[in-house]
Structure formats: structure tokens, C-alpha cells
Amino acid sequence: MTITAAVLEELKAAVGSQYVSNAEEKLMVYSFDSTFQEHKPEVVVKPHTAKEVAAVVKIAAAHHVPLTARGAGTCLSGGPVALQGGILLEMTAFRRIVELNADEQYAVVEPGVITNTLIAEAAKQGLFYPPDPSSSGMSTLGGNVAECAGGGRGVKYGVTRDYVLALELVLADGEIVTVGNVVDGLTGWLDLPMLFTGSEGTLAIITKITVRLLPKPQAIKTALAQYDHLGDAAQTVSAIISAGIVPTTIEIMDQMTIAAVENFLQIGLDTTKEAFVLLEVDGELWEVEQQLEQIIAICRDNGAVKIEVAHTEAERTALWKARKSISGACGKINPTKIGEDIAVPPAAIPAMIQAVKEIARKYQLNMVVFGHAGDGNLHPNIMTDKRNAEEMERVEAAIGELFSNALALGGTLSGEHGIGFMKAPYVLQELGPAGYKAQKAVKDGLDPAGILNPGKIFIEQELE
């Protein structure tokens, strides 16, 4: 235990006693994220200003108390789970859109703003915030920045780091700093917003975010291609990218995913098909129509047996409904869902999907595969039961092989979910000793006492 009565009183003085709780039921609520792991904090603190965050961090630093920041808890890698107890910093009170500048095309937001809230407010001004993780209706922008979230539009528009212009941060000593600017430029030798984006709360606490906005696309067209063979669907993804076409979205779903969604929604999906590919293009109307024709031709050339095109917004929403419902649907297969997010070069998508299927057969596991295939980001999800010790051993072995295959194909451990502690044991495998030590040196330099989100990303002992 690190929270003494004296520390508790200091925290109450810093943010108000009504925003500090160590009640057992409160600690249980904040003991997990969207993974299957659970670790209770010792106290939950809910600050409302950057100065309050700074005061809490200074208390943690003075008493060597672990501190973990948390948004909406939608993380899939264990990032906001308080592995070492201590303080859980609940950041959802930071929910203001401070500024939405239509002329300069940027927004200043607090980290507790829900992603879809910013997307909707930007749209009212004729603007567009592209990152769209599947959890965008629940996830916070602070969490998106901390994990460098992606989403279906990543093929054309990239991920969160491509839109972060500036960050207000509280460092590990409690100092408040702002890094970055709304204008292009680089003072110093580091792109500091890039450094902190994706750092998962291990380097600083985010208290304000400035993001770039884009003009809203004039037109959007959406299509759903169905396949009798999963390999054909995977090859379609590679063929579209190889043709030099840059769609907004290319999403893939295998047969088990389709069946899970149909069982969940009962919307008439054809569960005899081995794969669906959801495609979207946006831009000028003439450009969109031309690209869609090219994409449909590629789909047919690569074995698509049925293609539906949305002609209204209602039809577009209907085509997206299956993709947006996958996480909830897969939860009905088995009680424990382990969602991975390996990423490989798009040309390697067919080989990676084949490897996923072979690994599932080898270890006799229920494993679905779906994801943002256009930028190589696949989500193999293992449906298991954490109470079954023998099966969990097979799960661990399967995950290790998934990662090894992704790395062998020139890929990475995580495309958008972050490392947290779920993938921390594999970081050294990707970075190598020199790369690992270089990144760990940054962590040690900014957080020498190791109080910020300890137990995440860097868990290896000192390397020789």
C-alpha cells in the first residue's frame, strides 16, 4: 500500500474531498479496461483543471506513489489499469471543446472530450476530424492521443499522430508545459507532440490537445463486397493498394466474424460467405465516382460474388452497422475476448490472414479476424475463457506466434491499440536491445522515479 492517511488528506486538499475516493466499490469499477485483466487502484482521484492534475502529480512524486491516468476505459492493451495500485487519475471531467477555429482549421480540446463529439462539432463548421476508432462513440480524445488511435479511415488519412499539433502536459515532477504549435515549425531538435502521442501516459499526463482539422469531403461512397473465399478478399485488399488507388476505408471481416454479428443483430447477413470487404471513398464527386468504379472492377476481378453500393446515408449506415458491432457481437462467442491489432504491409495481408487461420487451427482456438486492412491493420480476436487455465496456455502460445509472424512479414506488434502491459513482454522482440534501451532512456529521463503508469511497455530488466 502506498496511500497513507496523510497522502489521502493531501489529495483531498488538492482537488476536493468529493473527488477523492477509496471506497471498495469505486476501486472495483476502475480496476479494468476493455481487456480481461483486473488490478485495483488504491484511490480514485477526479481532477478538473490542469493545476489540480499538477498538484496530484506533485503529491505522487513526493511520496513515490504510482499514478495511472484513465479516460473512458475502452483501451484494449491494459493501458489505464493501475498495475501497481496507487492513484487512478480519472480524466473525464476535462470535457470542453475550448476552441474550434474554422478559419485556421484546428480545434483545442480537453482530453475527456468524446471522439464523436469533436467529429460532430467540426462537421457543423464544414470541417472534418479524420481519426475514427471503432470506439469513437465512447473513447476520449485523451485516450486516443495516449494510444495513437487509428480507425477505418487510416488508409487515406492516417492516425491520431498525424493530427496532433500541440499538447498541454503535466510532467512527472508536476510542471505544466505546452509542446507544439498550430503553425508548422520545429524549435529544437524533437517533434515533441509526436513523442508524447502514443506514450500511453508513461511520460506525462495530457491536459489539453490541439488537433488539425480538414475540409469536409464533398462526397462519400460506400460499398460492401462479399466473397466465397477469404483468400480472394485478402487479395482484393492488396490489389486495390497496388493499383495506386487510395480509398478512405478498406475493412475486412472473416466468416466467423460475420456469423457472430448476424447472431448478435439478426440483420440478414449471408453467413455462408467466407468474407466481407467494406470499402469507402471520399473527395470531389467526380473523383469518388471514378474511384468507386475502379474498386468495384478490382473486387470482381478478384472473386467478389456480390457487391452492394449505398445510395443514401441510411444505406451507408446499414452497411457500416455490421463492422461497428463486431466487438459486442464477438463477446457472445466466449466470455473472454482478447483483441490483438497486429499490422503488416498491405501486400502481406493475404499471408498474415492465412497465418492467423493456421494458428487458430494449430491451437484449437476460436479466433476471428477483421480490421482496417487497407493500412495493414488486422484484429485477430481470440474468444476464450480466462477461467480455463489449459486453454489460456494455448492462447499465450498462439499470441506469441501471431506476433512472430507479423514481425517476420515486416509488421509491428500494434497498429493502434498500444502496448500497455498485454504486449509489453514482446516489445524487446520488435525493438531489439539497442532500440529498447534508446526508448527506455527517454522514459527514465522524463520520469526518473518511474511513477507514471508503471508496468507498461518497458518491463525488461536492465539490458547488458
Ligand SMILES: Cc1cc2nc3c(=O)[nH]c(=O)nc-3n(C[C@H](O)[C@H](O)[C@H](O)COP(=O)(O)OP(=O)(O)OC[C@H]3O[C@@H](n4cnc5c(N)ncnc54)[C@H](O)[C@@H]3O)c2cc1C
The other form holds:
Amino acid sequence: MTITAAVLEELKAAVGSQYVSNAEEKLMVYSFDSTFQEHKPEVVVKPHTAKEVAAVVKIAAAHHVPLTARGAGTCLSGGPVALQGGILLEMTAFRRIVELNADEQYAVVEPGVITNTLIAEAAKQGLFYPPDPSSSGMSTLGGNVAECAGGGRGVKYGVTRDYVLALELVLADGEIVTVGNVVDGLTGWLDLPMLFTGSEGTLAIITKITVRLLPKPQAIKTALAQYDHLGDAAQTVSAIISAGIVPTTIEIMDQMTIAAVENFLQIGLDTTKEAFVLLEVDGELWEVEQQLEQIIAICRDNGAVKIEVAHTEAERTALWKARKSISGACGKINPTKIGEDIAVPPAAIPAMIQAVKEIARKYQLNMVVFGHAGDGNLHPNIMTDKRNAEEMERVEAAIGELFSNALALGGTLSGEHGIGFMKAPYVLQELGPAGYKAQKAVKDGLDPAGILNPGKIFIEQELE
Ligand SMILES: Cc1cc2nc3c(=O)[nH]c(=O)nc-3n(C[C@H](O)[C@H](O)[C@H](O)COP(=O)(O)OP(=O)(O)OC[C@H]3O[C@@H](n4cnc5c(N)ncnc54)[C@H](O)[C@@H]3O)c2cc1C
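Next, report the structure of the form predicted together with the named molecule; the form predicted on its own has already been given.
Shown next: the complete complex, the earlier chain at its head.
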């Protein structure tokens, strides 16, 4: 235990006693994220200003108390779980959009703002914030920046790091700094915002975020292609990319995913199909019509047996419904859902999907595969029961093989969900000893006492 009665009193003095709680029920509520792992913090602290965050960090530093920031807790890699106890820093009180500058196309937001709130507020001014994780109705922008969240629009628009212009941060010694600027500058290291984007709460606490906005696209077209063979669907994805077309979205769903969604929603999906590919293009009206025609031709050439095009917003919502419901639907198959997010180069998608299917067969596991296939991001999800120790051993072995296959195909352990502690045992395999040591040196430089989110990403003792 690191929280003594004296530390508790200091925390109460820093943020107000009503925002500090070590009640058992509170600790339980904050003991998990969207994975199946649970670790209770020792105290939950809810600051409201950067100065309060700085005061809490200074207390943690002075007493060597672990400190884990948390947004909405939708993380899929264990990031906001207080693995080593200590302080859980609840960041949801930071929910103001500080500035939305339509002329200069940027927004300044606090980290607790829900992603969809910024998307909706920007749209009211004719602007567009592209990163759209499937959790965007729940996730916070602080969590998005900390995880460098991606989403369905990643093929064309990239991920969160492509939009972060500046960050206000509280460093591990409690100092408040701002990195980056709305104007391009040449003072010091150019891309400090990028260093902190994706750092998973291990380098600093984010207290303010400035993001780039784009003009809202004039038109969007959506289509759903259905396939009798999963391999044809996978081939379509790489054919579209290699044809030089840049759609906004290419999402893939395999047969087990389609069946899970149909079982959940009963909306008449054709569960005899081995795969669906959801496609979206945006831009000027003439351009989207032309692109959609080209894409439909590629789908047909690669074996699509049915293609539906949305002509109204209601039809577009209907085509998206299955994709948006996957998470809830999969949760009904088995009690424990383990969502992985490997990414491979788009040309390797057919081989990776094949590997996923073979691994599922080999380890006799319920495994669905879906994802933002256009940027190579696949989510093999294993539906299991964490109470079944024998099956969990097979799950562990299957996950190891998924990662080895992704790396062998030139891919990565994590396309967008981060490392947290669930993928930490595999980081060395991807980075190699020299790469690992270089990244760990940055962590040690910025957080020498290791108080920020300990136990995440860097766990290799023998290299230290
Ligand atoms: C149904 C579902 C669908 C999802 N779809 C996607 C998807 O399409 N794309 C995608 O990328 N992810 C997806 N995710 C994962 C998750 O939503 C993202 O990682 C999201 O960015 C997490 O945001 P959050 O606010 O929930 O953060 P949390 O889960 O609370 O925290 C995530 C990490 O950020 C750190 N953190 C949070 N706030 C701060 C802060 N202010 N300062 C420093 N560190 C901080 C935490 O310590 C933790 O390491 C999905 C999750 C679910 C449950």
C-alpha cells in the first residue's frame, strides 16, 4: 500500500475532499477498462484544473506513489487499469471545448471531452474532425491522444497523431508545459506533440489538446459488398489500395461476425455470406460518384456477389448498423471477449486473415475477425471464458501466434489499441533490444522514478 493517511490528507487539500475517494465501491468501479483485467487503485482522485493535476503529481512524486490517468475507460489493452495500485486520476471533469476556431481551423479542448462531442461541434461550423474510433460516443479526446486512436476513416485521413498540434502537459515532476503550436515552428524538437501522442499516460498527464480541423467534405457515398468467400473480400481490400484509390473507409467483417450481429439485432443479415466489406468515399460530389463506380467495379472483379449502395442518410445508417454493433454482439457469444488489433500492410491482409482462421482452428477457439482493413488494421476477437483455465492457456498461445504472424508479415502488435500491460510481454519481439532500450531511455528521462502508469509498455527487467 502506498497511500498513507498523510498522503490522503495531502490529496484532499490539493483537489477538495469531495473529489478524493477510497470507498471500496468506488475503487471497484475504477478497477477495470474494456478488457477482462481488474486491479483496484488505492484512491480515486478527480482534479478539475491543470494546477490541481500538477499538485497531485507532485504528491505522487514526493511519496513514490503510482499514478494512472483515466478517461472513459474504453481502452482495450489495460491502459487505465491501476496495475500497481496508487492513485487513479479521473480526468472526466476536464470537459470544456475551450475554443473552436473556424477561420484557422483548429480546436482547443480539454481531455475529458467525448470524441463525438467535438465531431458534432466542429460539424456545426462546417468543419470536420476525422479520427473516429468505433467507441467515439464514449471515449474521451485525452484517451484518444494517449492511445493515438484510429478508426474507420483512417485509410484516407490517418489517425489521431495526424491532428494533434499542441498539448498542455503535466510532467512527472509536476511541471506544467505546452508542446507544439497552432503555427509551424522550428524552436526545439519539432514533433514533441507526436512523442506524447500514443504514450498511454506513461510520460505525462494531458490537460489540454489543440487539434487541427478540416473543411467538412461536400458528399459521402457508402456501399456494402457481400462475398461467398472470405478470401475474395480480403483480396478486394488490397486490390482497391493497389489501384491507387483512397476511400475514406474499408471495413471487413467475417461470417462469424455477421452471424453474431444477426443473432444480436435480427435485422435480416445474410449469414450464409463469408464476408461483408463496407466502403465509404467522401469529397466533392463528382469525385465521390466516380470513385464509388471504380470501387464497385473492383468489388465485382474480385467476387462480390451483392452490392448495396446507400442513397439516403437513413440507408447509410442501416448499412453501418452491423459494423457499429459488433462489440455488443460479440459479447453475447461468450462471457470474455479479448479484442486484439494487429495491423499488417494492406497487401498482406489476405494472408493475415488466412492465418487468423488457421490459428482459430488449431486452438479450437471462437474467433471472429473484422476491422479497419483499408489501413491494414484487423481485430481478431477471441470469445472465451476467463474462468476456464485450460481454454485460457490455448487463448494465450493463440495470441502469441497472432502476433508472430503479424510481425512476420511486416506488421505490428497494435494498430490502434495500444500496448497497456496486455501486450507488454510482446513489445521486445517487435522493437528488438536496441529499439526497446531507445524507447525506455525516453521513458526514464521523462519519468525517472517511474510513477506514471507503471507496469505498462516497458516490463523487461533484464534489459534495464
Ligand atoms: C467498443 C469499442 C470500440 C473501440 N474502437 C476503437 C477504434 O475503432 N479505434 C481505436 O483506436 N480504439 C478503439 N477502441 C479503444 C478505445 O476506445 C480507445 O483506445 C480510446 O482512445 C480510449 O479512450 P478513453 O477515454 O476510454 O481512455 P481510457 O481507456 O480511460 O485510457 C486509455 C489510456 O489513456 C491514458 N489516458 C487517459 N486520459 C489521459 C490523460 N488525460 N492524460 C494522459 N493519459 C491519459 C490512460 O492512462 C490509458 O493508458 C474501442 C473500444 C471499445 C470498447
